[in-house]
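Presented below, as structure tokens, is a lone chain in the form predicted on its own.
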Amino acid sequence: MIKEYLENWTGLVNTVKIGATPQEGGTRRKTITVGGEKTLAFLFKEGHLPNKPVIAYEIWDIKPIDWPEELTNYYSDVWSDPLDWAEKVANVYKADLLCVRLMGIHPEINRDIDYELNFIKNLLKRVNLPLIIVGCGDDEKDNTVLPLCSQITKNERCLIGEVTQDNYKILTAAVLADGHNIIAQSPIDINIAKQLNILISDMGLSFDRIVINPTVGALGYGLEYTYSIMERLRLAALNQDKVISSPFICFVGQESWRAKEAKARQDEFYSWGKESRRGPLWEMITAVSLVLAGADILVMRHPKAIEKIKEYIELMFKNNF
């Protein structure tokens, strides 16, 4: 008889809590806890997996300019008002977590800062889900607006980002002062991920308030390289490297729906089949791959893809494979 080999890990992934209830000084109706793994994804026999991976619905503060038709079928009725959009994913699609991307502050759009801050204030009133708030990707704009968002959401324990090795001080200081968590982005590089966590922690933010975005690719777009880096980071954590024992956040929808295979129309590539089926599958399979690599938070867009990945996660935890 072949003896089953089980690894005995001595480390674990940090837990990060998102959201604060009224009893904790916030206004959210629930909290989300991620991390805490004592083994690799779904290897239940080797160690405890206390928290399931969670999915955050991605919404924007403006009407998206590059989302394909398959996504407009679900959201175009609420794009004129991002608060309605947030309410729809909360009430109709039963979201557990909301990721707000502030694309309106991008220099090419240049929405008024007061408009953005009022949007965040009203969002807190309209939707009581835990929040992830991310900027537009322009360092100057993000460094101006995100610290203000941190102030007006003080004590709500949001997850705010992203910061990089060259641009972390301003937002880290704001997050530290206002009781939030931070997203540390590294370009598929273990050494940079480790160094960034050290820099953030040196400013006083504890490791249990850091979530790593390792930077991911979609199915067919370097996903195998992303997978290997995430796996190596997780192995380091399980071997007691506490500096990089952070949970992962992966922006699955953003990467999946920019892939040609997900959004190309059938009349252009007939043999590929209908985009209404192909696009959600592209996002779903990307999400499954990243969950297997150790993702703790998946930021996704298509309701059907989200529904299927939730079913997959529930099935894996129910059967304890």
Second form
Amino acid sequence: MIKEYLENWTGLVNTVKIGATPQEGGTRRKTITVGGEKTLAFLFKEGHLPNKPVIAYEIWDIKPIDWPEELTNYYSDVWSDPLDWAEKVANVYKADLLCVRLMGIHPEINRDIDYELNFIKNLLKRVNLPLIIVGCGDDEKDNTVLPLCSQITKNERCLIGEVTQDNYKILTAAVLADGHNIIAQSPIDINIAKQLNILISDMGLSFDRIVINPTVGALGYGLEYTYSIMERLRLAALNQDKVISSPFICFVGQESWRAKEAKARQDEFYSWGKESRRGPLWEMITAVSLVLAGADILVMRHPKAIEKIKEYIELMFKNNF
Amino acid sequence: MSLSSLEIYKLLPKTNCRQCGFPTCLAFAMQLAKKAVSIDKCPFLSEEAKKTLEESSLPPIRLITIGKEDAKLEIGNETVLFRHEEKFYHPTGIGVILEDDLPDSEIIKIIKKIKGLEFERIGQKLKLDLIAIRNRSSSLDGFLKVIDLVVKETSSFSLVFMSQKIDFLKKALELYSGLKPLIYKATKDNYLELTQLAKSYGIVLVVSAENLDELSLLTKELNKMGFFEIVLEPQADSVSSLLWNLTQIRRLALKRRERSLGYPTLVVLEDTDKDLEILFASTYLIKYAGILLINTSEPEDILGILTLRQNIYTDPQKPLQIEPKLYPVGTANQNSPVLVTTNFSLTYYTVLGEVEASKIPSYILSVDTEGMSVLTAWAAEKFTASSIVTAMEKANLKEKVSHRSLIIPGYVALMSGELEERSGWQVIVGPKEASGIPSFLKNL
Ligand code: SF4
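I would like to compare: after the form predicted on its own, may I see the structure of the form predicted together with the partner chain?
Then the entire complex follows, led off by the chain already shown.
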């Protein structure tokens, strides 16, 4: 008889909870818990995997400038008002989680701060899903606006980001004060990921409120780097390296839809096949690869791709949950 | 995983008789561990010790070769569970299943389509490896006719013959054994006859069983018959248990040196939902399948899965690089713009693609950054004013163009001043993302 080879993992991934219900002092309809893995992806016979990977719909506070036609087809009817966009993904596409990217605060666009804060306030009223809020990537603007967003969503237990090794103090302090979780971004680098988690926790934010963004490369565009960094981080977590035992958030949609293979129309590249299928497929394959590497939260864009990945995850967990 | 000198020493007679030419058994063991001498030098080795030593020198997962000449596919001989530990050596062979009950015209159409599925990415040519002819018709003539059609149309793929009827496989092999096809499949019910057949033609056999115990028993039976050219098909009732079985086979072969499972694996994808088929195929590709047989030949599916294979099988220690030099794009002449980038393949080919799309003849100056991307190389001080100046000199750029201006990536705008000073050329800051290149060049 063959004796199966089971690894004896002694560590586990931290559990992070997003969203707060009225009982918990928030206004969200439900909460979402990620992390807690005691083995690698889908190896149910080896260790407990208490939480399924979840998908967050990415929405913006402004009409996106460079989203390809394949995405425009699904969203252009609600782009005149980001609140309509949020409602559409919540009600029509039955999103579990919402990721709002505040592109409008970028210096090149420079939306009024009050306008942005009003948008967030109204978003809380119109959609009662747990929220992820991310900035525009400009440190200065993010440091001005995100702490205010943190304040007005106090006690909703959002996931807010992102902080980096060179810019973490201001947002970490705000998130700590207002009861949220934080996204720690590191550039495909284990040591920086580790260092940043230490810096954040030194400020008093506990490890169970940190989610790591390992930085995503899409299929064909550096996917293998992200894949291996995540696998290494996850193995470290399972071997009890407490400092980097954080769940992962992966911005799959953002990266996948930058790929030429996702965007290009068939009349430009005839041999690549139909873009209506190729685009979502590019996002899906990127997502599945990262789920296998241990992704906990996938931030995605295409409704069809999201639906399929959900189905994939359900099938993988079937009879194992 | 070979044995250490101490492990080898334990197997030796420990008499220090010097017959091997070494002063002690330990000295001999140390040379053996380095593979510097042959075990025959010691005349006193027990049969058992000999066997253990011989086995330990074999790779834990056997290298299997299917097909002939330009269609040769090598799989197996993997050494690690995770690509970051070393690398994955033999990329998963990917094949399309052709059902033999389709009309001829349909079959020829599919073969033509498969032949056309070639993609170039990052300087590598990506294509499918196998065509599997599946005997769904339960007719011998139908089976042979489709094999014949494939053989006539193309010789650039390895073949898989799939039939439940041994006499069909026999007939097919009488005609085409020279192509060294993969035979699908031996089970506990038919292995005796099929193994004889495969052995007589010197070809590879898929061995299939419902669980790992049975699979292991079967390969042991085949080994007893002196047959080792095996690909394993672990069956499972769900995707997650198949993933588990594939993982177990890899782990047992590598970590416990379980010889009966030390072969590459094969997965036949079921023809259900098209998207899920690709997602499951991706799952098995990442987690250890040696061969994947799929039911689609749609270009978008194949492009996606081949790109994933390229990513996963890239050597993590050695990023794909191109030769750092000056590359003309289109009919570049002395007035053409010069774009500076790194010699990381992905970066270079992304820039190249956009420059080509712009239809403006240009030069790309690829700087030696040891295969790092723009931002990484900049942070590591490999992509600097001085490394760019060195590349300009090496390429003799001032003779190639009559103007004196350089376009650098937007992300390294900060180096413009220093670069202007050092090179004496005018520096133009280009877009941050390659996708901005066409409109940038048009407005130059
Ligand atoms: S011949 Fe064999 S027994 Fe004699 S010293 Fe060499 S290894 Fe030892």
